[in-house]
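We begin with a single chain expressed as structure tokens, specifically the form predicted on its own.
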Amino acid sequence: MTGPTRIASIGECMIELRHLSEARLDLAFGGDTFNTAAYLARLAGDTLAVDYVTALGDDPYSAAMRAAIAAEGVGTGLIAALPGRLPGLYSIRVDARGERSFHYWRREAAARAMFDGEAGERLVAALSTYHWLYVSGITLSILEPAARERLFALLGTARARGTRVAFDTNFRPRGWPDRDVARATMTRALGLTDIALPTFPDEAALFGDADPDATVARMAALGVPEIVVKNGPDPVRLRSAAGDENVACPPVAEIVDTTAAGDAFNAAYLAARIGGAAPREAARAGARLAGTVIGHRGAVIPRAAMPAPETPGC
């Protein structure tokens, strides 16, 4: 593999309806793995090429979504178009504290079929050539068992060839038939992971972890070499080849909307690590971008609001 480092973010982008008032909605596009891909592309420069992997329909909303993904500088060549299918849809309500609640319409979403059939086989072959693959627990939750097995096989084969895998557990209870299935699936994925990027409240909800140290210990026992536990405004808990440490998050003046804070953190962390930064510096970059994102409405903030690059070591 030559040229820029190639990373594929695999998952589901949806139509986003954000409440401006009870009767007024703003339409955009979002989804955890797309949010991360968009921020990665903004941070990448010329050394990192970011592609998004999903399936859409042949409707006007799918066409607009594809165009929006491309406008972020994210490659769309691995996005399948499935005739007669539609993208998923979700709405966001944000309370006075900036906390959000979601409602989803996605059971028939095209993204659920991205690994199906011969097209899925071709997708697996294409993804095996990437330097990095990024997936989340939401990616796993939308796939049927056979498609999930195909993805797991891809991750195992690609890692054996030198590809690295980054995984955010991103547990959402409504996406799973029950917690036993979610725990087993997440655990299996962690066994195929090079960098884990969990959020502590998710781990407490699914695995009953008492604190971030427990999350780190559990994932390390599964063989994950680099673990980055996000925990809101509390310090980021790291374990890597550089050792164990906690990285403080900078204070945020105003929290407007916490949507995509973790997705943005993951993007900045991965961009920094792929660029050669140490885990501590990468965590600082992640916390800084996440802090900026929660000061704005929506999953993907305007480009003009992106923080200026920080001088390493500051």
Ligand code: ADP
Given for the second form:
Amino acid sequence: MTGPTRIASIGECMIELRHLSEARLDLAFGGDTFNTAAYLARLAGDTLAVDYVTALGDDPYSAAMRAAIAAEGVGTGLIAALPGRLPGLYSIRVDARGERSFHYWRREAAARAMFDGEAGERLVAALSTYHWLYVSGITLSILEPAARERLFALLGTARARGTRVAFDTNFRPRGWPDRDVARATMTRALGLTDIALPTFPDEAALFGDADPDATVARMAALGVPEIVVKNGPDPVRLRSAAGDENVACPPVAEIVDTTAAGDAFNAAYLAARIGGAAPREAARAGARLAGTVIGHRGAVIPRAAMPAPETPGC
Ligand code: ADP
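The structure above corresponds to the form predicted on its own; please provide the structure of the form predicted together with this ligand.
The complete assembly is shown below, putting the previous chain first.
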């Protein structure tokens, strides 16, 4: 039986409250792994089926979030509804100088319990049948140690059966008790990764990497076969079976909001690779989508603003 390639993006989507003024708020939903799932679904066509995996509650916000995920063409069948739990929440405020600041309420979030109990066991069994699993360092940071072990065991057994794992370290210091735990956890995840999609400044902050070459060397030494280091406007540093390459990012005329640049890049890179493109072409697709995303406000830009599919050979 040949169905579509199935990819599951695993993590936390939160309620986003954006200040319109000091007292007025606009409600949306956001989270790194969800942003990537949404862009993947937009790029996927019929050959790729994208599911989002998290846990929500049984409240109206969870229902609205589930509907928003489904509206992006992302499957919600593996999203648990945990009675009495709530999604995490964050606010975005902009100060007089245009600087954005984020505040989080997420310690009690339902997503933290997605791998708990028998439901967590069933989730692991379901996920082990996917062709691709996508995880970020934020996914790892929200899980308690026992749940993290379950996820690591899943990645190991699924890979042994042919599943491929894509991982963006996405290091956010506030999600971790200390740097040693973050370093050890990320390093373990990298040992279970087929495509690593880090962003250089995160790696410099956590591991002290001097440059993207150092990031590549560290991850290659852990056995990661394909490494894609994003670095803002600087070239994407690639190492893969095709060798070492640098791929330039097209200049962006007006940068409006850099939220989710890396998440969008990852989606376009993975969609291209799963579709059979070479790493270099996939990086070009990633930079192209990320360049469009930072020219618009918000993490998931309007569909109408998505770049047109590239003509082969251009
Ligand atoms: P993150 O969102 O994870 O911090 P980056 O800032 O490295 O990731 O951005 C991801 C991708 O977005 C880059 O690889 C590049 O393709 C694109 N990008 C980011 N900033 C710029 C910029 N100033 N000019 C052009 N492209 C950019």
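Keep in mind the model is a prediction, meaning the values are calculated, not measured. Heads up, when I say rigid core I mean the largest set of C-alphas that superpose within 1.5 Å between the two forms. Positions refer to the first chain, counted from 1.
- A displacement of 2 angstroms or greater separates the C-alpha positions of residue 24 between the two forms, with the rigid core held in common.
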